[in-house]
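Shown next as C-alpha cells: one chain only, the form predicted alone.
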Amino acid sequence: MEKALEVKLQDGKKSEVLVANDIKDLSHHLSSYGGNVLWVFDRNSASLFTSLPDQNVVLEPGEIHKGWRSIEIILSAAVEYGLARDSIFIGFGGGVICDMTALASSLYMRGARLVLVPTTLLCMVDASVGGKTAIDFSNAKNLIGSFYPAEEVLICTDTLRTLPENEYRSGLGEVVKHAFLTKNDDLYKFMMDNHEKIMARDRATVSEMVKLSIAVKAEFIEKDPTEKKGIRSFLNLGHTFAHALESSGNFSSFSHGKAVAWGISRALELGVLMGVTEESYQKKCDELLRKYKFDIDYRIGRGDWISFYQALGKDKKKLSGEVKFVLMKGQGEPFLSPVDISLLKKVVITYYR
C-alpha cells in the first residue's frame, strides 16, 4: 500500500489515504486487522467477495436505505459479535455504506475505530474522506449526522472496474468540482488531457485522477475540520442545487455526481447574472462539464418549482435561516453568498425569464 496523503483533522486526529496497487495488495492490509472487527457492506460490495469474512453485515443497496433502520442493524451486529470500543468498524462499499457505517462507528460506546474501503468512486473522492457521517431524515439528504474520521481510507481502484458506467460517471462529478477549487488548474488540465484513459478506467490514470482530486479536499479540510469557519463549505459548490434536485425527486431521477455536476453548472450561470463571475471562465468550466457529457442544460419544469424551493430550504448550509450559495470569482476563487429568488428560478426553471 503507497500512503497517498495524510489529512490532519480537528482534535489532532488525523486520516491516512492509502492506496493499493490491486486488489491483493488491499486484500494483504485487510487481513492485517485481525478479527476483531464488523464488516459493513450492501449486496453489491458484497458481490466482490467470494465468500464473506466472519462478523459482518450486508445492508440493502441505495440512498433510500440510509436511514435509522440501517444504523440499527449495524449497532445490533456490533452488540450481537461483542465488539468492545477498540474493535474496528470496517466500512466496505460506496457513500451510503462508508457514511452509515461511519455513524454507526461514532456512536457505538461514543466511538469504535475505523477504517473505510470506499469502492465508487465519488466514494473515494468525496465521502470518505474528511470526517462527516450521515445519514438522510426527514427527506433531507445527510440531514443528521457527526464528524468522526476514519484512521485509514483504503483506495484501490481496481474495484471500479466492475462499477456501472452511470456510477462511474457520477464520481467524476464531484472531482469536475475539485478541479474548480483548487487556485491551480493541474487537475482540470489532467481531465482535459486524459479524457480517454479515464474514461477507460486505466488503472495508473485514474489512480493519478484520484490522489489529485483528494488533495484538493484536503487542503479545505485541515484549514476548517469542523466547518466552523466557513472554508470547508465551499467544497459544497453545486450541492445546494444538487441536494434540492435529488430531493425534490426523491433521489432517484439524478445520481449525486450528475446532480452536482448540474449544479455546479448552475452556480456558474448565476454567478455571470449577479456579475461576479467572469463569463469566459463559466464556459471553460461548462466546457469540461460537456467534455464528461453531464446534462447541464437539464431545467426543472415549473411545476417543479415549489418542491425544489422547499428542498432548498431544509439546506444544511443554512445560517440565520437563509441559505447560502457556493459561487466563484474565478478559478480557486469560490465564496458563499445568498440569492435572489428571481434570479434564481432563471436558472433552474424551463424558459423562466
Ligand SMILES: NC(=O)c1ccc[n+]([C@@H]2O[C@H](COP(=O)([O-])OP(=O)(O)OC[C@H]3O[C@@H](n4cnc5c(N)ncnc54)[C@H](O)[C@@H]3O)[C@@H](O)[C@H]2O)c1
Given for the second form:
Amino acid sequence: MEKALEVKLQDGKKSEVLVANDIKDLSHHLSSYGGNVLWVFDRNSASLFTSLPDQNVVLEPGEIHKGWRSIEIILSAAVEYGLARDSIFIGFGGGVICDMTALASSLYMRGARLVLVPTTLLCMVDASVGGKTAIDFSNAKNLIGSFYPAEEVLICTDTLRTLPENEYRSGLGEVVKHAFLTKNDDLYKFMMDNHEKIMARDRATVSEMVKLSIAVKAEFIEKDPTEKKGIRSFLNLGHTFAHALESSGNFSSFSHGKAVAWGISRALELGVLMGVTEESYQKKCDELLRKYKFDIDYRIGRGDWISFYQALGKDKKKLSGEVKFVLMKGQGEPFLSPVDISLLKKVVITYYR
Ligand SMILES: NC(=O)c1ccc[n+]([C@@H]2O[C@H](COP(=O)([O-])OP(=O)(O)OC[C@H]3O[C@@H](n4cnc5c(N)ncnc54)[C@H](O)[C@@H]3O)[C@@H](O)[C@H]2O)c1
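Provide the structure of the form predicted in complex with the ligand, given the form predicted alone shown above.
And the full complex, kicking off with our chain again.
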C-alpha cells in the first residue's frame, strides 16, 4: 500500500492514510495485523467478503443503528474474544461503522488500537479522517463522542464498486466542498477534467481524487485538531443549510451530500447578496456543481419556511446562541458570519426568485 498522507492531530497523535492498488493489496496489508483483532462490519460492508475473517461483529446498516446498543455489541464481542489493550479494532464500512468502531475502541480498556477501512466515498474523504467518533443520542446526531484518531486509515477504491449510486454521489458532495475550500485549484480542475472517469468510478482516477480531497480536510484539521479555534468549522460549508433541509420536512430525495451541495450553492448566493463573495467565484463553483448534476436550483416552498427556520435554530454548531454560516469570499477563503433573515429567505424560498 502506498502511504498517501500523514495527518497530525492533538497530543502528538497522527493517522497514516494508506492507499491500496486493489483489494489484494488491501487484504495483504490487513493480514499483517495477525489475529489479535476485532472486525466490525455492517451487513452491507460484510458482503464485500466471500467468507468473513474470524473475530467479527456484523451490525445492521443505517444511521438508526448508530447508538449505544451497537457500542454494547462491539464491546461485548471484544470481551468475548479476549481482546487486550494492544488489540486492534478494525472498522470496515461507511461513516456509521467507522464512527462507532472508533468510539468503542476509545472506550475499551481506556483505549485500544484502531484501524479504519472506509467503504463509502463519504467515509473515505470525511468520516474516517480527523479523529471524531460518535453515536446519536436522545434524538441528537453525534451527540456522544470523543476524539480518537485511527492509527491507520486504509483506502481501497475497489470497495466502492458495490456502493449504490446515490451513496457515491453523496460522497461527491463532500469532495466538491473540499475543492472550494482549498486555496489551490488542483481538486477543482481534477474534477472538471475527469468527470466521466470519476462517474465511472475508474480506480486510479477515484484514488487520486480521494487523496486530493483528504489532503484538504487534513489542512483544516491540523490547524484545529479539537475544533476549538473555529478553523475546523469551515469544513461545515453548506452543512447548516443542508441539516435544515434534511430535518425540516419531506426532502428524502436529497441524500446528505446532495443537500450539502445545495447548501454550498445557497451559501455562495447569500455571500454575493451580502456583497462579500466574488460573483465570478460563485459562478465558477456553480459550474462544477452543475457538471456533477447537483440540484442547486431547488428552492423550498413558502409553506416550508417556518420548519426550515426552526431547524436552522437547532443547528448544533451554533455559537453563543447565534447561528453562524460558513460563507466564502473567494477560492479557499471561508469565514463565519451571522446572516440577515430576509437575505436568507431570498436564497432558499422559491417565491423570491
Ligand atoms: N467522524 C466524522 O468526522 C464524520 C464526518 C462525516 C460524517 N460522519 C458520519 O458518517 C455517517 C455517514 O456515513 P456514510 O455516508 O458512509 O453512511 P453509512 O455508513 O450509513 O453508509 C451508507 C450506506 O452504504 C452502505 N455501504 C457501505 N459501504 C458499502 C459498499 N462498499 N458497498 C455497498 N454498500 C455499502 C452502508 O451499509 C449504508 O447502507 C453519519 O453517521 C455521519 O455522522 C462522521
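What you are looking at is a predicted structure, and each value in this text was computed from that prediction instead of being measured. Residue numbers count along the first chain shown, from 1.
Within the set 207, 263, 308, 75, 207 is the hinge position, where C-alpha fit passes from one rigid part to the other between these two forms.
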